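Form predicted alone, single chain, as structure tokens, below.
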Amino acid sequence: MATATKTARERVMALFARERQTPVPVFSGMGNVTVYGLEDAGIGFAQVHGDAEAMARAAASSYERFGYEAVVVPFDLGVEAEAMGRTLNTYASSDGILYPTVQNKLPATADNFQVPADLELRGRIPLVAQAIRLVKERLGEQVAVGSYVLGPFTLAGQVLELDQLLKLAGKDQTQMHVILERAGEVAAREAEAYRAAGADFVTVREMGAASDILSPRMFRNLIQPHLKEVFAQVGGPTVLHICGSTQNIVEMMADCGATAVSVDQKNDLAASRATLGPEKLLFGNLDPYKVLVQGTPEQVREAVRNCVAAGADAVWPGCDIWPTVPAENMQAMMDASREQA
């Protein structure tokens, strides 16, 4: 849970201050709950999203059991949409791992995307903030506490009909900019609420803006300006994560203003490092399912070694850790990093 001289929190925060760490930290700004954490919390996955105490306990267990170097809440992507009046299906009757989904998205118009004046008090934003406070009170001296918000485009796609939003992006960029400006306000205000609750760092997850969905030109003209606005408003260490292939936009990602950039397993990490150069903090890009869930412990160790060799400043899974990850693979991920010292 710490090196000989530093706690996990000290290592992560020093990294955000651009002090490279040896061994390379293993953590994430995305979901890290496991079935073991749910067992510790005594609650099912469908119920944990609405219980701050259980959320805090479940998230903390990844650090307590395996030495994972950050505790992150929440575990789902519906917080913003719910705060803006959308209904979530949490699959409450299911005993399996089913992530909540938005049920009643609105037609994609600027008039349908209005930011509530009391946003920070709505939906589960206060609940997530309370989970952050609980973890911070209990473990804040030992381990970094993180949270995440959706990037403007991804957030808009959780509130408005995504297929219509994609069409609007190509046909009416004036209206799209209005929507994204408002979505950016939501992201920045939510992030600041989590920072006020004690989050050490915030990840902005712009998952809908990968190059296999939007062209690099559209990213530059439509997405990047609003990401820059978000990062200009959010204090403290920040990370920009985009799922999917981002090799041809990774330099633009780095120009958005986040402290660090996170890329997923579709990128050639060494090529991303070559594009960004040695100074920018680059996190990635362990495959969270094919390797971490389905692989053997030795395959996990090899993947960690490859991330470090390719120039990762921190080994991050390419997306949320899938909760059914085998315990031996979680441990192998942590052990492999320490072997690099």
Second form
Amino acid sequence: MATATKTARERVMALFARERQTPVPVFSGMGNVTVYGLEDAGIGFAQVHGDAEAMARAAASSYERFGYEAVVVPFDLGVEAEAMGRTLNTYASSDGILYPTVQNKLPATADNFQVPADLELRGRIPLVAQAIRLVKERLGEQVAVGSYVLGPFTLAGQVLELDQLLKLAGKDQTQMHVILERAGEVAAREAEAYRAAGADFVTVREMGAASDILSPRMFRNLIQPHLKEVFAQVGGPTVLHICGSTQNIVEMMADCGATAVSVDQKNDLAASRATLGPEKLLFGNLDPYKVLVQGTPEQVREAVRNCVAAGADAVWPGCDIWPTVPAENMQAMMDASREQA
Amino acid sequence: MADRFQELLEELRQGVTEYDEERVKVAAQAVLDEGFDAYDAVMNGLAAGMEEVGRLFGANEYFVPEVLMCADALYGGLEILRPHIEVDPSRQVKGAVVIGTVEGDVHDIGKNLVKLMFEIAGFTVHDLGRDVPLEKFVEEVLSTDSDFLCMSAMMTTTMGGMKQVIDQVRQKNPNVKIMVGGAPLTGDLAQRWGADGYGKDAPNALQEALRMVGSLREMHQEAAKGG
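Following the display of the form predicted alone, present the structure of the form predicted in complex with its partner chain.
All chains and molecules follow, beginning with the one already shown.
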């Protein structure tokens, strides 16, 4: 059987070329580091964000140990804010796993959001690009290498105070468009830097624009035009991922110009498939915590089967894999798709 | 006279629901200038307006930007009225609350709406802000002798800290009422951790906060009848 000889990379890249794969690929374009990967790389979570070599090794581990069909860097959501001059707290002294947060967001005005001319050289963008190159050199033939950037609205909310930004969205759309256009430029240039380093596909994460937060009307007027701009500027396979409530905006998501759309467990995937029709690439929507971390291996298997039955072209966890995921659940997730085929 | 007060209450309500801060401020000032009761105006004008906002949010007519703008309009009126509220122990909910977002989490929109609710009700609010080190919650509850502790987390990655805080606070003062909220929590989890209340997910936490404005108004009405 031809599928047996295909590499993970061939399967994923063929899928992006709209050739459906059997078994359905299991991967994602978001963080996929586990505590086992951190162990393999011999580094703590707080430290891994600042070390390209460790980042590359830790990310590769989910493929090497479990057969996860993509290797993705980075692991945090602070790269853009840092490149824009903000400071991150990585919680180096904390025992548990805490994701870095932005410490000094600015008041939400267009003046406070200026794109640096040398963006690609700032913060950790060069470090993430280096991690991509390392993974690509070592595993590039076998497995798809992915990276991600924040969507314009989410990115702006990492640089500017989010509550003020949300109010600005309601009060001053002209100023919002200026901010989002600049944020879109950051996202597109960052994505292109990662592609130049060897990323096979780039995911744009616009979690701040779900219908838990913004109205579908605001999504259409304010968010979608800037997502379209980003996808028009980024080459190669791309994915638009939005977590949270997306049922009412999934059609607009599919119309942003990304190669594929990804949604999380709050989305009724079968209904979205019916809305989008059979052609559009739709990824999702395994619950990354309640199922993948807290569930039994059998519950993980069932959830994977449900994703496939609902019409997922690839099984994607709805967010970053939470690092303390049990190893047997990672294995169950990978096995379930193969078993079903 | 009563009609005029009703008119002003309606102005306050509509000013809040239509996030018209100027309109709220003008009506609030009129309440004072014309000698009406500031506390009544807060509860039956501003808070009633926010209750309607909660309904609109639940019905997917309003989203987070609108709710935040409504809250701003409410604050505009509250700042004018609050200094003129006569402290009347028979009808005001009393107490102190410590509130904050746990370490690792900088999402404070839901927390700020819960805080607003407590402020309307006349509580003394000790707001620790966001990304609050866990030991800080414990210290603050004890040093302020507060009745309530409210913690929020928007991320799975940070919610575990709440359990540690609950355990430590319970050890030292079992009577403190503890409420937790945020997207990743479940009622089951909140209960297992020993919390007294919880908000089911992000929008529900927001709604829970807005709903509690309503239940506090009821408490106020009960107290008014009783007094």
